[in-house]
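This document starts with one chain, in the form predicted alone, laid out as structure tokens.
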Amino acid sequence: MIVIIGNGISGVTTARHIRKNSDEEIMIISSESKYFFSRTALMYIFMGHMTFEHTQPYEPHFWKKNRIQLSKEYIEKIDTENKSLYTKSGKTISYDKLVLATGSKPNKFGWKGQDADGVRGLYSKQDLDYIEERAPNIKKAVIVGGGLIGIEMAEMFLSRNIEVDFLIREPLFWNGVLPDEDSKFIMNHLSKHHGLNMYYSTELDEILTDANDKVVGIKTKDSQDIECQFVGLTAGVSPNIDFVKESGIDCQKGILVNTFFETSAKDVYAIGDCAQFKEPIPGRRALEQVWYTGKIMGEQLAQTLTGNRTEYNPGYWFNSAKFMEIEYQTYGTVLNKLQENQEEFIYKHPKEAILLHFVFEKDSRKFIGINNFGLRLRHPVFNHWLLKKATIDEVLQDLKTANFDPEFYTKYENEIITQFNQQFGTSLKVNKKTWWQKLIKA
């Protein structure tokens, strides 16, 4: 039997693709929820846009139909020699092959009061339930940490007219990932939201509590006191692997794996947020804690588990998110600092909240990547350009190919090319017919 611990996108994708390719007996174990749900949709449940059931991609009968057993258990120990799992309820579960897809947990950095009543991250269904239960008594929330989960939590509270103070350790928002210009663009957008107070270059010192260990406020490292009834910890996540470490499987920050997702224990694999590559693919990180990479890992590991040994090959980097109303997409490589022999072109709409940040090689003019804010662009098109090593000139001339919006929407390609020509002394023009349009007609 193949046992998978974790029913997030990585674990469930593995199970689905094993079933597509084999008749292996499969069991998914999770203590969080019985059925798989879309973790990125938790905020929309709180905001009233959908119910929890709406976040479940598969009907309950799907699992029985596909002969995938579901077990709601908490695993306390792995015995890799005897291939056994020990649960908190006292059960013993045997496996032939084991997949660890245990995900992440919000970071804590030893702040005084970090375990008080009214302190929580936003990662699990239990986190959402915890926040929902306390929301009626929250007038102000403080959010610590400037990543994507922090933005989601802020939007959640603002939707219920709860004031938010947002503490960012860096002088610019998400500047460990975004270039300065992109960070400032997002900062300007956030500043326009009533009820959202941004504190840059500000760090949490301690969480203040009352006699019942309930949150009443926070103190910053520059001695500011802020009254609040809830503290959201969104300063990143770390692999959820405590019980794995205790089972003797080699770990550092995450569970150490090779490019076939194999751990130090025989027939034990790790994927998703909890996996750390001993030798990362050039240009990629050792820990890849993104939804789409977890999905790819699940698909490729399933190949290995069903007899087609497959090495991790995620292709070019891409990701997407939202900063309040602004959609964000990144394709290829746009680092927060421009590298040697790289050039950048930044288009910023004079009135609308739209910014496109292109990066390309100075000498060859090869397109390297784009950060896109405010438009919706097609992933297959950018993946095609990256694979064929297209130049920035080819990308810009065919840019309308990537525009996802319906035809009656305003197009920006002419403005973008005009600005590029002025900046770089070129004479590019928008192609009337693109390779993508030809492909669709064919």
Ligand SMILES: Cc1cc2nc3c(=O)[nH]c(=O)nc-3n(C[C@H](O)[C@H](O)[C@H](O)COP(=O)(O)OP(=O)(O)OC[C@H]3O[C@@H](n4cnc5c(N)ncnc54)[C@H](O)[C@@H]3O)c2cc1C
The other form holds:
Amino acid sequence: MIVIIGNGISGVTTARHIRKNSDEEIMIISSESKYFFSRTALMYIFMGHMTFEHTQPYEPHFWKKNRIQLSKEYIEKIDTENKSLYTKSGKTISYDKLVLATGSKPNKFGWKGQDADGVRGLYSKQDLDYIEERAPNIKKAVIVGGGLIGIEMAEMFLSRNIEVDFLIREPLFWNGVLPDEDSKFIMNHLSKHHGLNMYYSTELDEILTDANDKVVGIKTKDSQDIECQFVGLTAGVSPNIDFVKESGIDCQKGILVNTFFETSAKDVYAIGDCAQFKEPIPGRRALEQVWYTGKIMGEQLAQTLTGNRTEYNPGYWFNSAKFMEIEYQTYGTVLNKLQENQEEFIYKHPKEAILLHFVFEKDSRKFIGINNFGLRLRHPVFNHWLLKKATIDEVLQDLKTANFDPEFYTKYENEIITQFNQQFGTSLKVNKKTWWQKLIKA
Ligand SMILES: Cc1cc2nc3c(=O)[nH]c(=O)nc-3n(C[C@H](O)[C@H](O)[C@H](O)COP(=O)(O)OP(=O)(O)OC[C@H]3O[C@@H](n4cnc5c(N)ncnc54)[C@H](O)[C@@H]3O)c2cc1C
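Got the form predicted alone; could you also share the form predicted together with this ligand?
Now the complete complex, all chains and molecules, led by this one.
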């Protein structure tokens, strides 16, 4: 039997793809929920856009039909010698092959008061329930740590007219990932939100509590006191692997794997947020904690588990998210600082909240990546350009093809290319034809 711990996107994709290729017995174990749900949609439940059931991509009968056993248990220990798992409820489960897809947990950095009533991250369904239960009594929330989950939490509270004070340790927003211009663009957008108070270069010192260990406020390192009824911890996540470490499988920040997802223990694999590559693929990180990489890892590990040993090949980097109303997509590699032999072109709309940040090679003009804020650009088109090593000139002349709505886009294409021509002394012209339909068919 193949046992998978974790019913997130990584574990569930593995199970689905094993079933496509084989009749192996499969069991998925999770302590969080019986059925797989979309973690990225948690905020929309709070905001009333969907119910929890709506976040479950598969109907309950899907699992029976595909002969995938589901077990709601918490695994406390792995015995890799005897190939056994021990649950908190006292059961023993045997496996032939084991997949660890245990995800992440919110970071806590030892702050005084971090475990008090009213302090929580946003990762699990239980976190959401916890916040929901307290929301009616929250007038002000303090959010600590400015990344994508922090922004989501802020949007959730603002949707219920709860004031948010958002503490960011760095002077610029998400600047470990975004280049300065992009961070400033987002900061400008955030500054316009009523009820959202941004505190940059501000660190949490301690969380203040009452006699019942309930949150009443926080103190910052520069001695500001802020009264609040909730503290959201969103200073990043780290692999959820304490029980794996105790079971003697080699771990650092995550569970150490090679590019075939093999751990130090025989027949034990790790994928998704909890895995750490011993030697990352060039240009990629050792830990990849995003939805689509978990999905790709699941698909590729299923190949190995059904007899076709397959090495991790994630293709070009991409990601998407939202900063309040602004859609964000990134394709290829845009690092927060330009690398040697790289050039950048930034288009910022004078009035609307649109910024496109292109990076390309100085010598060859090869297109390397884009950060897109405010438009919706097609992933397959950018993937095509990255694969065929298109130049920045080709990308700009054909940019219309990448837009979801080329009619609407005519508004921007001339402006973008004119600005590029002025800045780089070129005389590029917009191609009138679009061709993405052909690409999708191919
Ligand atoms: C609020 C939020 C918004 C996000 N938005 C985006 C986004 O817009 N784009 C994007 O790319 N990524 C986003 N992410 C990140 C993305 O959701 C994760 O990268 C992805 O869900 C990780 O999937 P996974 O399958 O590796 O792990 P998980 O989804 O974390 O699943 C692991 C499961 O294993 C269970 N488990 C762990 N240990 C045990 C144990 N010992 N016994 C039993 N069960 C156990 C856990 O309870 C959990 O259910 C977001 C994350 C959050 C929290």
